[in-house]
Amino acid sequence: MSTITPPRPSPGTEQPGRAAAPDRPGSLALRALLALAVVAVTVFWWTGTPSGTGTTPGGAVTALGELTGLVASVLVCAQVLLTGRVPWFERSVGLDRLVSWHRTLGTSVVLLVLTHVLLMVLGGALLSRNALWSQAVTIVTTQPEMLSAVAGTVLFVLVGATSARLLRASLSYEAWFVVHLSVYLGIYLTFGHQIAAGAHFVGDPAARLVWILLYAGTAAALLTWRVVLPLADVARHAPRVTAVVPEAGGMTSVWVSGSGLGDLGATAGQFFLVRFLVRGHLVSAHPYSVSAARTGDHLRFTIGALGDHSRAVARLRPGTRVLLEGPFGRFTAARARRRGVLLIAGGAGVGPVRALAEELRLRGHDVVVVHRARSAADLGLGGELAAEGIDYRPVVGRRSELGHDPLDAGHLVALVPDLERRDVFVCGPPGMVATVVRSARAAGVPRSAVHHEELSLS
């Protein structure tokens, strides 16, 4: 196998990361459209229902469920979006926020459809003296685009029932993102009841063409980011897989070059959605954070076997075409305030805290990097911090062993006595990282000094 080294620039030469824009004002920004949406769409639903409506139950109950439907649907468009690697929404609140609402939107967006559902037939049956089961097939049967608004629904609860905790933990990821992916199905289904039944389209040209433009603009932005630039970028720089390095702790290193990757702006700490283009890695992309600083046209992403996905990476070859997204993250050297700055790594987290540590240093800042870790043999990547003259200090020895844990408060701060004078950084496995932020914030360390970022898109 080939091994690459890579230029290295002069220090200063380096560019501030995209992660560098402070996220509160874009976190406020975008909780605020949020809510806009769902205001505006509530005066939507109140200006267009009729006065007498919620004189009887039946009209009350039906004009509540009217409200969910319309809710759920601008809340699915949102959902989308979050996900949908708009720059913007990224660049203000980053990627695994941006998941993570997306997550509890899922969550609200089934709820709300089902109550929709329950509403509507509730409402007719109390207005035409049905029986609920009778009332709903008579929807079924009399309403257009009923049939397929059931399947789009049946689809949002499956989606939204395998995103569940217990059910997700049986899952692969990959059998997991085919079932995800039939959400797009999903809203297709149901949008063309929302038109052709919704009372409040119905006899409305105005209020149908801009619900149609709604859903015509997130479908757009979704092909744009997500489909037709990265198609576009591998186009443009044709990236390749140009070696694979096995490393210490069961990881593997692949380094991918192609022209021009370095105007891509990745900085150390970011993360790419990497997807390799042979069999048993097209289904899905997964995300990598970058490993080494400052490398050109070429990029090291250093992966641990955690999975089927990530241990088949070690069996990748040279020249396997690679399709990126990113740069995505703000766990960058833009983010440290001060001079000081501990970086802790556990497990793959030891990639970009490798690339930051490099970063960071020739920014001028006092590096400390703790390595936890079960064996010495599993401190990847080590011997290259150790080589950068890096304060390096490896904390090896399972809690079992040891009595302790070695990043609880009292222990970190025996082994990082000025740590609450320090940025913080983390990157490790969840327990590890939920440990490290109590510590820090135990030592004294406030909590915008405090830095971690997950990876999870599921």
Given for the second form:
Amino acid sequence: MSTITPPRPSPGTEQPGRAAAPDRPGSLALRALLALAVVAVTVFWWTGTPSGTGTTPGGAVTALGELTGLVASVLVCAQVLLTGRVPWFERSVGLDRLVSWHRTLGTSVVLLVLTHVLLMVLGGALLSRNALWSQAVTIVTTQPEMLSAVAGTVLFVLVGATSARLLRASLSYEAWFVVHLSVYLGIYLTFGHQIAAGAHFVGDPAARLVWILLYAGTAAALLTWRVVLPLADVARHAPRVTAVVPEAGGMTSVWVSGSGLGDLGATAGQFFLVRFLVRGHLVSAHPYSVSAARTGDHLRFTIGALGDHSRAVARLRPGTRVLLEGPFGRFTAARARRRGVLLIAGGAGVGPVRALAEELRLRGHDVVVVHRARSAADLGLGGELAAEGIDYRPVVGRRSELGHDPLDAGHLVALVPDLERRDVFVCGPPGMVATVVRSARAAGVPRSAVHHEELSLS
Amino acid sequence: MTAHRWRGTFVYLGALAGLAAIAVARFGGLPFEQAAPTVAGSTLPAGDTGGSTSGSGPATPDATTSPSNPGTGTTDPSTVTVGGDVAQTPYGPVQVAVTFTGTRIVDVQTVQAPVGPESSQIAARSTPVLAQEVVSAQSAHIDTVSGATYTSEGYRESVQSAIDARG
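Would you generate the structure of this protein in the form predicted in complex with the partner chain, following the form predicted alone above?
So here's everything in the complex, that chain up top.
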């Protein structure tokens, strides 16, 4: 880009005495832990597999099928723990990245489970010289817990298929979520055959105990962090909707209040999984960012009119009970390392940006907010931002009307000439976030100073 | 995010290649044997549910059903074949004969194994593996063959009784 200026050392732009929160300190550790688990189960398989097994093709294929099954089983536990709201994972990795890993690993696990099934049938058929289909029938009818394993596998495949891009796009969040929940039943159904029919567990009580503890531990973690603690929080704080305020651009602000809600320690830029306890909202929790900073026992969520659910939010009544999980997220003011900060908001992303702008200003940062919208009427919360003593720069107009993308590198630098010396926070639709990240990087903003977080959980 | 499209599929393919490599590392040095010669007689589930053990096979004439009565030696004076106890399983009886050269286990033959439409197949594929395991382990401490849980357990029991009888 012609607008790139050579980096200049600018004394005074670093915040002295305040170290920025490191970016995802546990990211590497968690991946190492995952790799270690896979290595451990491979060693377990290696030592438990007699060399004699490999002297026939059928034996070798069966053994490979067992290894595939063992690895898939460990990864299933990892899968549910990744999105199990484990506090250490949340703090050190961030829910957005955990969800992204969960999505990647999910594809792999479902395919590994199918591979395991295929290899076990093929290996058995080679050993018994049966036809494949009759071998499959033999396995199901003669081996213990195999019928429920088949049912569980069907659920795995269903969950995998509904999460695949093609099908996911045609499903509502609620429908997808209900199917996704059935994976717990699938895991329960497939556990039995591992212990009862798995060659590595049948004759080895110690291995069986370790395996049962692995699954029991996973279940305990899920129960603690996904059920018991959120419910305990609800009982303690009894959060309710206290006000519903329509905003520009079809957005709605919902105030939720409860005694001691401030103790949850939510900071600007973080989000909660919010479930309004009223018909039409019960099925699934949605991730909403707080859109106002330092509001004590009150939380404000500003929700864009994106889906059926978000639109229905406008019809909520004060007094409605709310189930809150959180706060989550690492898109916070603590990440800003420089005095100068540029915040870029698009669509419903203005909620967290509004809260962050306020928080950063109170912390003594020099804050510029770029608010991207299709038209001036869509600048929800714009009035608040402009009134805060913040350098507020709305950028309106469709790209097709403007003939360019106002957030591409050239235009962004023209809009914010000292961009290079600022931390950049961006929140909005994925396409916009990608554009801004590219522009900021091209303008010389280091990777560690560009902050964004994906909110989608599906 | 679009950047991660197909990442899961790639991770899967990588994992599959890795697992296959591990399996090759585990078994790679071993040539496939079509019918392991040392256990040639082991695929003969000659018994039936009625318990008549008119087992036929290369070694069965030497096998006895009593562990307290060591079997007669074969051609080599230092080689003895000892019959193990009959182990009952839910699918039928399992019995083996263990051949020792000195104190070494050199062969295990199946005298009887569960019979039935599926049981025979299970026995057919599991007993060679089990025999191989006993010969490598030189003991009855062997792994269960996948899908042949009861046969494996009975097999272990019978082998152990033969080893005990040999003393």
